[in-house]
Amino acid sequence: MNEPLIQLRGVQFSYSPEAPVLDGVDLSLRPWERIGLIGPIGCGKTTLLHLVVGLLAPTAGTVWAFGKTRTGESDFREVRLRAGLVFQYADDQLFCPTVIEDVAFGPLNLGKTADEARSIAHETLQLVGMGGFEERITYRLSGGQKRLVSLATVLAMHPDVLLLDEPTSALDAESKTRVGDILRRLNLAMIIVSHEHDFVRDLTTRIVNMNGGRLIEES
């Protein structure tokens, strides 16, 4: 199957009329494809991810995802179930007292029983190398540990697409390697936003540069 999972068509967005952020962006993500999205700080990379999942609405153009054009909030609820967004700052994603509660939260909202949700959470924490941290207090974890738990909260939802906003931000070299190893093993389509060119080059199938509100694919 070669139909895109997600496609942006002529997308424009601005926070104010005088300062457009995206200016006619076209981007397609196909199954098992991994796109690295790079560009200077403030160029709109995070904005693009937020448009994909409906946290922001384009001022022009269309967002097409999982077989249909998405416009209203009801459309994007389904998108957010299938496209998991890992925020740049883990503290924006983690809000429960313990690690197991944070990771089980998504499956519970999907209708899993408490036992099922905890089982999924345990398995997912093992996947990201955080087994044994289930009862740890989330806010007391290190930055690298929080990053892995925030990734686990998304993976526990079993998404079709993974959207990662600066997944190595503020991590030491060892933690960056660990995150890269985990992402490499996942059989998921991804868009990885990063300012670290070497990191995305190692993980992705193609790299797209954002500048001046437009996307330019690297050769």
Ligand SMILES: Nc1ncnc2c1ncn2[C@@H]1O[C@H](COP(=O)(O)OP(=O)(O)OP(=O)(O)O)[C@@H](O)[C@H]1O
Given for the second form:
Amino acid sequence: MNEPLIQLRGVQFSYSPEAPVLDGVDLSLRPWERIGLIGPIGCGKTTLLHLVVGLLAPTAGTVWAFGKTRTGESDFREVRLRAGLVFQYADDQLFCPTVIEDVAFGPLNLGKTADEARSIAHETLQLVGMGGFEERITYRLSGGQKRLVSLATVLAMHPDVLLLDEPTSALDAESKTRVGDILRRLNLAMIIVSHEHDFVRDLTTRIVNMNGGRLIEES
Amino acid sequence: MIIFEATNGSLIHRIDPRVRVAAACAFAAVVCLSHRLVALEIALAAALGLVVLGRLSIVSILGRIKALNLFILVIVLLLPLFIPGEPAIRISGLTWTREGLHRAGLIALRANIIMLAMICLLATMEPAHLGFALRKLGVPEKLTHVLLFMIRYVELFHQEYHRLRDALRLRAFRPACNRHTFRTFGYIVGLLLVRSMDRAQRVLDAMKCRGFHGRLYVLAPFRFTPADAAFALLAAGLVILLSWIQLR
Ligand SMILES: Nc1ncnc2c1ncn2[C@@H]1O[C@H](COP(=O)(O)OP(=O)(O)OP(=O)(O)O)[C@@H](O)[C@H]1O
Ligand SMILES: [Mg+2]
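Can you give me the structure for the form predicted together with this ligand, which would complement the form predicted alone we have just seen?
Whole complex next, starting from this chain.
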């Protein structure tokens, strides 16, 4: 029963042949595990998360997720429904005119009716402390508000795994604590990328360090 | 930049988008085919009525109408030169005919009536609702997506442009007629294209991550209310009246 949810095996990746970004990465995410992924800027953390959900394809190695090896676009479609990725830049995540539409977008794609989607969206916004922002225009929110809404857009899909790319950037101390509490309470498996070492250490069950295109387990 | 001015809660804004799209199309078609002044006068009155019902700002309407009429002006100036008939105005060898002026006037009137109706009926709904209404009325899904994404990306281009322009201003850039300016403008145009492409790619990624599979949904289900029925009846009546005047 402790089979991993997601497993990367010897994954290599480069945007251009001269500069490899990932050079043989192995990583397993088991149920209930919360992994903190830290490393210097530009070392490939975002790239790794994008590989997990198939937005990028590895040049070597395999991505194994939810019971099988995933290769093509149709394989990854299922992965994306179960592994919710919160982008590093909230601006990329939000594309609907209003907050409520954006949060309801995922549930609607999952086949929920408009009423169900709407009530899920309300609950999720309440959960992240953005209740009352339903009718606001997404691109006119502040940076921190966009972060919380983009977290809500992913949580609204009730994923089995959360992939968070710097979830606390642009947040104040209070919202940070709030996000930490939400994540702890959710009790999902997750990978959290962050430069805030205290935040990740506090929240995660183990920490891996990325450097030179490889992962090193921190004891 | 605002193409669509969503709700201000007026009567028009609350009419079912499907009814509005259908009414706008029928109205435009019948106005296009009308030659009689009476019919066009009635149509104009109806369009102005829509403006009042929609509680639209006169300033924004004038702004939109202005762009159209610059184009119309060219037609009004040129068309009467080429249509044979009784001379009306003569300036140094050029003759504008009475028939030509009449024809050009009709075109100008029709264009403005249709534009007014479109502003009131279509520009007052959410783009997503327009897409949904079009689909319900039988327009292929691919076409409605192209329309919706176009609306979305005009906005995006505009935002990127403003961001770049602000970045230039912050570093005290003043356009002038020199190499530095031309090179900078070159960079801006290039960057604008590249950044918008990239941005579009990332938005698509975000949509895929949330289970997008080629279908857009709208949150507010449309309900056909008695008010919609009344509006549809009124619109149908008007269209029939205008056709009858024309065919009489
Ligand atoms: N679209 C791209 N094309 C080419 N190179 C890229 C692209 N995106 C990222 N890179 C390069 O790949 C490397 C890894 O980028 P990535 O975004 O994964 O870093 P990161 O660890 O998430 O950094 P940060 O902590 O700053 O977010 C960087 O050196 C970057 O310059
Ligand atoms: Mg990153």
